[in-house]
Structures are given as C-alpha cells and as structure tokens.
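As structure tokens, one chain now follows by itself in the form predicted on its own.
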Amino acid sequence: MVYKILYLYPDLLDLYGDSGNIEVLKYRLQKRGIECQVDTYSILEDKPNFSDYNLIFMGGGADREQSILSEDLVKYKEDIISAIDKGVFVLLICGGFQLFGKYYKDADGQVIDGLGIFDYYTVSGGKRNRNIGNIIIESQIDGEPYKVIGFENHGGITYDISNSFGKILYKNPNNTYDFEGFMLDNVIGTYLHGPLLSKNPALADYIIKIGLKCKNKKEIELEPLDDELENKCRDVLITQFL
C-alpha cells in the first residue's frame, strides 16, 4: 500500500513550517508500515495527475507568492475539482486556503483571482491589522469533537464560509471571529500554522484514513500509534490556554 501526496508549489508556499505537515504524515504512515510517496509541482513543471493522489497539499505564502502562482494554478481548476469529487483529500494552509476561494484582495486593493472552487473570498485587514497568536478550535473529526491546536499569523479575513473547520475556543484579542477555516469531508482549509498536524495527531490520522479510503474504496482501520507524549503536550497547551 502506498499513500501518495502531491505538494503544490513548495518553493513558494512554505511559511511557518507548513512543510512539517508532510513530515508528520510520513512519520505516521511509516510507523504503520505504509509507504509514503511525496511528489511536488511548481510553475512550468509537467502537469500532475491530481486524481492519482491520496492527498493534495498547499501551504501558506505571502501576497507576492500568491500573485505569482495564481495564473498557473487556475489552469488546473477542473482537474482539481475532479480529484476532490473522487475523494482525494485536500489540505490547504493560509495562502493555499485563500486561493481555493473566489479571490483575495490584498492590502493595496489588488485582487488576486482564486480557483473559485468554493464560494468564500478573502480581504486583507490591512498591513498592521493581523491575527497573530495561539488558537484552539473545536472541530468534528471522524464524527467526534476534537480540540485542534494551532498558531495563526495572517492579515486576510475570509468571508462567506459555508462550512467552518471549527468553533474558536481560544484566540488572540485581535481576532474577533467565532469560527475558523473551512471543512468538508475531504477538504480542510485553515489559517493554522505551526505546523498544524504536529499538535493534532488525530487530525493527521483522519487525513490519512480518508485519503486511503478514496483509493481503496473502503474504510481503512489504522493501527493505533503510541501518542502518549503528543497527548500530554496537548493537555498542557489546552490547560494553559483554556
């Protein structure tokens, strides 16, 4: 069994350790004896077969990086929609999250077109008005409530989200919103950096499980891992913040 990951634009979108999400997934797969294959794609490279993967990943980037790659990404809109429809998991962090919406308007008023796969859109809150700090949200992971711990650092404010990633339980004072991110069964878009999956092993396993299901056409039971240390760290952070 091979779990195949397509990492989009790693040379442009890797703020705040986002590539660490790939390392967490590789580790958890390999501990279970599942081979992990990571392919990358960036501008001017050969077109990938998006539907051939278990997971498509995009990290975060600044406004400049988003404007550089947006015209390239839109060429693959229909291929990405087809992959999502077939059950391929898509994990989008910050800039990647924004680019799957209608558009992003930066602090100078420049509009960067997104894929428009989802109906949300993002507007900069201004160069000095950023949401920065630790954050905890309560999400539903595999049908169970789960506290997702992360770190946010973004100036964009995303509107018209139909299905949020979760309700915010703890946030920095500048963040005035009650819900964070976007989630469908096989899509998560979020502003949580850190990397996200290092603090949330159950979320990492959910992504693995759904990604495997799309290729094997059946539920896959994952062998439990010893997450005692990870969960102790989570307990400390949750107690400290909440």
Contents of the next structure:
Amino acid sequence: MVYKILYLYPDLLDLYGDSGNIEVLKYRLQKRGIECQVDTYSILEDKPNFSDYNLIFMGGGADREQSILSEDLVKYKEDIISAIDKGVFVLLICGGFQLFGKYYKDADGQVIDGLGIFDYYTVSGGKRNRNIGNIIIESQIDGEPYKVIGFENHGGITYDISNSFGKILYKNPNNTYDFEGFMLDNVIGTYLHGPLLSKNPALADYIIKIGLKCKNKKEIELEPLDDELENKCRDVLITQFL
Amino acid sequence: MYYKIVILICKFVYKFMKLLGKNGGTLPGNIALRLNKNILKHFNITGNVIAVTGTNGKTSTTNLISNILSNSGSVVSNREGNNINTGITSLLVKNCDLSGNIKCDYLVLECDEHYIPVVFKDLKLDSFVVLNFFRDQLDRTGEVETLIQKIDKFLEGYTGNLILNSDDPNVSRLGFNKSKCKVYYYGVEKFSGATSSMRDRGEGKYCPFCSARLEYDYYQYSHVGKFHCPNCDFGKNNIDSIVSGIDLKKGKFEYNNKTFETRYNTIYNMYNVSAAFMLSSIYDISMDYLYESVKGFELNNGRLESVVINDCPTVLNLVKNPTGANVTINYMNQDDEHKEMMFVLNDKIADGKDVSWIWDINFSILNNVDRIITSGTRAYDMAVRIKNSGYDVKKIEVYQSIDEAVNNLYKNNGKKYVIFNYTATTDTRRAVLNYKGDKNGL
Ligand SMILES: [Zn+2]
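Compare with the form predicted on its own: the form predicted in complex with the partner chain:
Now the full complex is given, and it begins with the chain already shown.
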C-alpha cells in the first residue's frame, strides 16, 4: 500500500516548521509498513494529477510569496474541487487555508483573490495586530471529542466559516474569536502550527485513515503506535494551559 | 531634559550600581532614554563608528573586529551583547565625558537587526557590517522580508561603508542599486561541506528585483552560497574579501595568500572572519594583526565552549534558531567518535514562545550519537521532534529538570554535546559546570 502526498509550493510556503506535518505522517505510515510517497509541486512545474493523491497539503508563507503563488494556483481550481469530491484529504495551514477561501483583504485594504472553493474570507487585523500564541481547541475527530494543540501566528481573521475545526479552549487573551479553522470530512483548514500534527497523533491518524479510505474504497484499520512521548507532551501542555 | 543633566544622572546610576556590585546592564541607558528620548543625538564620537548586525554571529564577529582593531587604536565596544537601544545607550553613557564626548579610535557596536534604524537615526555610522538574515524567533519579530525592507529603507540615506555578505541573497540585495554609500562584498570560497541542493531550510529563493527563481552553483549552509539571478544582474558582485582554502578539521584557511590557524571550526564562523577582514582592510589594518587575532581567539560563554566534566569531554553550544542548530549538528557530525547529546529547549518570552522552529532542524543525519537527552520547559516537544526524524525512540530520555538531565547525562562515559537555547543557557551551564559526579564513589 502507498500513501501519496502532494505537497504544494514547499519552497514558498514553509514557515513555522509546517513541513514537519509531512514528517509526522511519513513516520506514522512507515511504522505501519505503509509506503509514503511525497511529490511536490511549485510554480512553473508540470501540472500534477490532483485526484491521484491520498492527501493534498499546503502550508503558510510570507505575504509576498503568497501573492506570487495565488495566480498560479487558480489555474487548478476545477482539478482541486474534483479531487475533494472524490474524497482526497486536503490539509491547509494558515496561508493555504486563506487561499482556498473567497479572498484575503490585506492591511492596506487591497484584496487578493482566493480560489473561492469555500465560502469563507479573510481580513487582515492590521499591521500591528497579529494573533500569536499557544492555542488548544476541542475538535471532533472520528466522532470523538479531541483536544487539538498548536501555536497560532497570523495577521488575518477568517469569517463566514460554516463548519469550524473546533471550539477554542485556550488562546492568547487578545484574540477575539471563539472558533478556529474550517473542517469537512476530508478537509481541514487551520491556523494551527506547531507543527499541527506533532502534538495531535489522533488527528494525524485520522488524516491517514480518510486518505487511505478514499483510494482503497474501504476502511483501513490502523495498528496503534507507541505514542508515549506525544501523550506526555500533550499532558504537560494541557495541564499548563487548561 | 537637557542632555548634560541626563548624562550626569545616568553616570551616577552607573556608579551606584557598581558600588552595589552590579554591572548595571541596560538600566543607565533605559533611564537616559526615558529622560531624553533623543539622547543618542548628543554623543559626539571622535573615532569611527562600526555597527555589526545580522541574525547569527553578531557577538563573535563584534568581538573579533574589536580584537583586531584594538591593535591599531582604542576600542569601545558592547562585547557582552547588550545590543538594543538601551544597552548601546548604557555603553555610551558609561564611556562619555560630561559633555557627551567619547574619545576612542573605534566604537564597535553589535546591534540587534530590528534596532538599526532606531539607534542609527541619531548616532553617526561610518561602517555597517551585515552578516546574514535567517528566521529567528518569528513569533516575536515578524517576517524576515519585513526586516530586510526596514533595513533597506534605513540605507536609503546612508553614506558610509556598507559591508555585505555576497553569498546571502537576503544581505547581498541591500547593496543592489545603492549609489550613495560605498558597498563592499565579502565571501567564502566553496568548502568541502558545500552541497548542490539546499540541505537545511532557508529564505530568499526568489529574486527580490524581478521575482525569477534564484540559481545556485552550491550551498555552503542553509540559503548561503554562490547564487545568481538568471534574469537580471542580482548576485553578480565583485568580491572584495574572500576567505579560501578552508580546512575546518585542521583549523586552517587562507586569506590574501597567507595561511591562518584558528579555533573557528564552522562554516559560518568563516563568513564572520571574512566580514571582519573586509572591515579591517577598509581601515588598513596589518595582516599580522589579523593573523594574531584569529589565532588567539577563544570562544566562551556557551558558544562552542569545550570543557571536561567527570572525565567526559563536553562541548556546550547555544543555538537560537534552526540555522544555528543545523550548523552545530553538522559540526558534531564531523566528529566520528561515539557521543551522547543533550538538547535543552525553553519557550520563555526571550526564546520566542513558538518552538516549531525545531522542526527545521535536520536530525536525520546524526553520526554515532548513542543517546539523546532532552530537557527544558519544552523537553517533550524536543523528544517528539527527534523521534519523528527516525532516531530510535528507545535511545531518547526526557527529564524536565535540568539537574536531573545532567545527572543522567554523566551516568555514561564518553563525549557529550550539550545544546540549549537562549534562556536555558545559564541553568544548563551551571548544571554542567558544577556537576560533581560520582566517580569518587566508584
Ligand atoms: Zn532578478
């Protein structure tokens, strides 16, 4: 069995250790004897076959880089929608999350068009107003409540979200919103770095499971792994913050 | 408040703190700036003012430059690295007369990259050395691009010497199309550890002038290497100072056809040396002084510090960002001996509360590391990161208490590498250097 990941714009969107998410997935797949293939796509490269993957991943980047690539990404809008319809998992962090929405309005009021695949939109909170800090949300993973732990660092606030990723349990007190991110069965868009999957092994396994189900047309039972270090890490942070 | 009175008050504060046995730190400067926010305008420096900035290597480059220049004149410098406006003001208050005159041949200032415009809007600047720009504690300081633009804007009115790292696109771009100041580029010849693709993560992959993807002949470390833009003239610099013939294991390199011996043993120290030599050549410093300064240079205070504890050779090193950590790991990998490593990770405000940068450290290439101990407020984050790089989880031990971690580190014999971030420095050095051991009981 192979789990194929399409990593979009890794050379442009690789802030805050987001590529660590790929490392976590690779580790958890290989421990279970599942081969992990990571293909990358960036500007001016050959068009990938989006529907051919188990997971499409996109991270966050600096504003300048984000505007370079938004023009490129829009060419593939229909292909990406079709991949999502077929059940391919899409994991979007920060900038990637924003670009899949309708638009991003920056600090100067300028609007950068998004792909418009989802209905939400993002507005910059102003140059000096970033949301930065440790964050814990309560999400539903595989039908169970699960605390997702991460670190957020973003200037934009995303509005009009139909299904949030989770309810915020702990955040920097300056942040004004109560819900975080966007989630469908096979899509997660979020501001959580950390990297996201490093402290949330159940979420990593959920992304593996849904991605495998899509290509194998049946539920694949995942062997449990030794998550002692991850769980202790979670315990320390949950005790400290909640 | 009238500046002479402010200086007088702050000199008293400084003397008073000295009487109390304290070194004063940034307090006199803090008070001076509160009493008169333009106080920096009123210092009159007789000699040349030199500033050193960049993400990594500021303190060691400032020290090297001060050592070299002290052979040819009197030097005032913030060697301990109090490098923001308050620390620099403290230094000036301490060294000026009651009218604000500072009599020295060279004032050498390490300056935090974010404070360059603040400090040098009011203070004269003759030579400005820029080392590198990497991601550093991003949650506190914002994006690298914002920083570069801020410095670029400051340079619009600058008329002195501008000494730039030719191999870091983030730095080299500052010299592009600058006509008012005199631009000098320094570099380091390709060394044996250079690679054809980027080994570690870095910045600046696109030309800042035409947005084309930059092309590299080779990478020295991170995004530092021989690059050029395929579309415009960016990256085609005349190099004014080049360090060559580098042999890090033997501690040798060449400059202007002379062989140098040194304790510097990483590629990024070679860039710092090249920067210091470039500056020295502007001030016509004799090659003999360069030779002696580099040869006699000892690193200490947790910057590649070597000690023997409980019969175990131990190397201590402070890392503040992924680039520094990757260079340290590459340095450790040059050592083929069996060894154990300890990594202490804190997430206090001065470290940056976001620890996700550890995922940009490449742990998949460790050479003969038999055990890794993690400690600090984020000990488990560190352990999880190392585990996911593929390192055998059975060889990872976690102790949140630094004393417990050090006790367990020295349970085994053999060589140790101890790495820690900023706020972990004091506690880690104390715990290691004071370790008494159990050898006597055996
Ligand atoms: Zn160009």
